[in-house]
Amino acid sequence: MSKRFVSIFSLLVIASMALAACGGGAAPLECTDAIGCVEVAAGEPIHLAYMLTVSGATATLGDDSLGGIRVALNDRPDVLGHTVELTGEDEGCSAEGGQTAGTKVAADPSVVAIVGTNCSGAAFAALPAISEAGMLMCSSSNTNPGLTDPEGGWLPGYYRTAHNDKFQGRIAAEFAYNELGARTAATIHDGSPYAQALQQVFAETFAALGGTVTFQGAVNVGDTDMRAVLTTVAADTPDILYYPIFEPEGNFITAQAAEVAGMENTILMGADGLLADTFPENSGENVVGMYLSGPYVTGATYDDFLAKWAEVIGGVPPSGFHAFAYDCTNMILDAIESVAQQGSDGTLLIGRQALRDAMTATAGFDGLTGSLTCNEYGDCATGEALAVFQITEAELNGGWPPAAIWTP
């Protein structure tokens, strides 16, 4: 071998070593995912979005979930060497708001995953665009059974840590029949997928237990005078009235029930849509003594979370789904960590189908709300994190939250 050839060969070896040292020899990341990938460049944040109700009478629900997301991100400021950027849309707790929010978020290809929506009606409207875009969405408070029913509205990419109302409607009816001794019941809903499904599960369970359902009626979102429907309810003097709706309609029913003859001895009961710190003060004296079914989380880990909330957000959570939003966020971040391809320069390539598959495969996740295992249609909760609460003078006068008085 000539000296000249050896010299050239040596230079080539040195050059190849230099390229390898600076990453030049590394194979580029390649997306082979069936529905595409999100590329996160070196030094750029991972983009998460929320779709929550953060304005109007239901803003308490959105603020509550948003706080849970922010506590989770405060706990995990770095994911695979990247910060996390959070942007959001107001879904307004309506189908129209959900469709608008879903269309906007789905149009942004940098969004890796979404926490939301709060309201089931908004979810049904947002999901087509989100699913078609290949995105993943995890809800902290959607409870309508159809969202995780392949025959009822489920679409790929949907998950929830919130309980299915098949659980909540059942435990509310069991409490009314077995604990309160109610034998007749009436229900009122507001036409929303959430309220309509929940009151139906309540009514069917109550009847199966041996009770009589005297009336199932509805009000419209935006109604303020509830006396006509309450007069119809009162005609049969039911033992209990179950109205799983939102503010402000729930406030008007609660206050005006005191004005209707025949309602004097009827027990009032709502659900998690009214489990908000604004509900007692907006309803007045007649709220004292009424019951609410809704999410219930307890334990030392949850106490630690509340301390973080006080530090990061301030005060106490205003509604009941903050822990579920915290769990959604951490499950998404875990899924990202498990599937992202990492380039030598810090670039990430996140497969959208791979991300969905990782969420579906979640099993035994140790969350604030319990041990979470997702099924193929996105139900990840067991329904165990539920209780019945009773409103007292303390809540009417600004205290929050009410005490849980019964757990199933």
Given for the second form:
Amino acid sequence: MSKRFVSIFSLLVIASMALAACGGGAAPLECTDAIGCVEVAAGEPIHLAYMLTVSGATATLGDDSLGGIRVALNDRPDVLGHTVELTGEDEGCSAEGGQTAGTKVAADPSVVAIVGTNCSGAAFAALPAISEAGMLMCSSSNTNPGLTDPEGGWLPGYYRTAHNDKFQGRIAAEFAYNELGARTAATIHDGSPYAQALQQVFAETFAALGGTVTFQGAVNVGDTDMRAVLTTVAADTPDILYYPIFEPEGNFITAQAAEVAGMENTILMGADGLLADTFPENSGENVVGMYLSGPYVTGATYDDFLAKWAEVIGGVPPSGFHAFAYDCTNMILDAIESVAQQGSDGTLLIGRQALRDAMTATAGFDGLTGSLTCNEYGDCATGEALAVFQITEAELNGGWPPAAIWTP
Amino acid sequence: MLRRTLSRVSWVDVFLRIFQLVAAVVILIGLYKTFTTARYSSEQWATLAFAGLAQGSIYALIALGYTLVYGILLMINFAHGEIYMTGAFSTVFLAMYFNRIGFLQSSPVLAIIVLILFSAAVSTSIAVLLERIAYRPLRNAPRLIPLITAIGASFALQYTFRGLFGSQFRAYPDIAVLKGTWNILGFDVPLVQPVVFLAAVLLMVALYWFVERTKTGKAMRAVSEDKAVARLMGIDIDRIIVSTFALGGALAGAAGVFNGLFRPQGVFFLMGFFPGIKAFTAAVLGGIGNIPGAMMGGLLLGLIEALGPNLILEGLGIPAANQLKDAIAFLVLVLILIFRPQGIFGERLAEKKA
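Alt. form predicted in complex with the partner chain, vs. the form predicted alone above:
After this comes the whole thing, all chains and molecules, with the earlier chain placed first.
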């Protein structure tokens, strides 16, 4: 090798190093994250996805959460100089739907984070793929305790702003025992992880308070005739029947309870799965007087949110989880802002593990649903934003939402 | 001698005999235990029984559609559940409109009759259209082919209606005059149940009269016995087949409104699937192709479904008996087919087809 070639080559090397040091802009961002990074080129949007139940019987839940996300994104049109793009999959409120949605979203490496799912059953099925892909998901309405329990199905990358069933089931039982004076209770679930866990917590708390649980049964999703199970319930004439399920099975139970002898004095109570604007009208007049436990958010910032909803989406939110979806979206965007590396040309590099760490480290986040602090298993809810509602004639005639009559 | 008798008995027969015996014993034990524990009051049994009768009469009306078509074409129209859905689903909007303008509450009888006619008209048109588009071109194809076409037609109808009206659940409005109770044999029964039952029986009697007494009915029976000879006698086969589909469709449409009165909730695009399967079961139970058989099969299935879980399964100590409601319905079908392979009223069919 000639001397001249070596000297030119070393000169070039030195020159390029000097240029790189001075120019700065040409320096490539380097991904040092343990589970990979998402690179967002200049001018490209940051890609968020939703997995919500936006069709079928539970579509009100999905539309409600989706509206919350849209309002949040409308608030923050600019995140580190990028717009945010939202795409989505229907999780169908079922394990199969969650599986499909999770696999599809996980296959798109441009997705930074996911808001969803609505239904706990879908979350259990979607989470493995999402976690494996290094993404994170933040749910606005999953309440099954197992999702944030390492023994029960938790996987890295899972977060939720929704209240764990441990809160809601306890509040419902305390309300039934202390406020309504119920001493015997029966519960019905539909086999979904959400309903099964919620009625179990209810039954355990009710028994611990000193009450008697006379019957814990289930119906099949798709059943239309509930008289058989209601007759079984009626045999013990319980003071209260708690059925934290969904439409339309909840509609059938509510309507048919009026016909079964022995159910005349039994108080009906459901949970947030039935807290939807379609529920009272679809159930008929026996719904009047029924209690529902569910999310409850108040305050001046919430009124602001409702005004923004009316402007961006129109009308009022159809169910109770919009504020939780709004908080999820903002927590994710905050986390992106805190960990993203910015290139001088506007490129963003988001480390996936760093993003998860930033979500887990969320503390004292000032959200609509309270001051949120995540634990190491992604449970960020306070459990404070809950209340018991009572359905009246006004809701039967199309009014929404019902008034909260009791808060813990 | 003994050996010869034994050799004539097949193992299948022995097995079936034992199975029949075991089934009968198990059912009797269940009944006995339920009645001796006396967990439920007679009012509660009455509630279940009357609701079962009302449900059964709806099954029977749908089952008639299966049986009429089978009787003539020897084909199972699996899209019949969807024909029921189209009537029930389109009529829910008319019912909601009638409720909004007050017509439904001010003159309920007239309003319900209009609803039934509308629903029957929708279902009939769909049934006739289906016959023309999906089945007539396949009239001479092997029997499996129209069956598969029927399943395809069923999906097409479901998702057309989903496309038209969305996937949300709707509910028929409450009708004030049907809210009361009626005292039957000392039990307070929700008025709507006997009303639905009687109206359905009326329709079935009318159908029976139509098939037995009118010229078209006579032609139907002739076509069902022998198409070729019926054609030689000057009967327009195509016209008769279309009227059979129309008749089945009208009954299914009426059943859709009865269902809306009896159980207003849960009207959506997949609502026809399960009633369709159940009604088919009822038709087989009664002996498919046989009109009184479909009626009795429907009523029987409704009653078994309503009473079975609490009456038999709970007595046997099976937990979550109510979840096995559908299982009971199909188990009874299996049992009845073992005892009487031709269905309850099956013999007359066998004669007719021989």
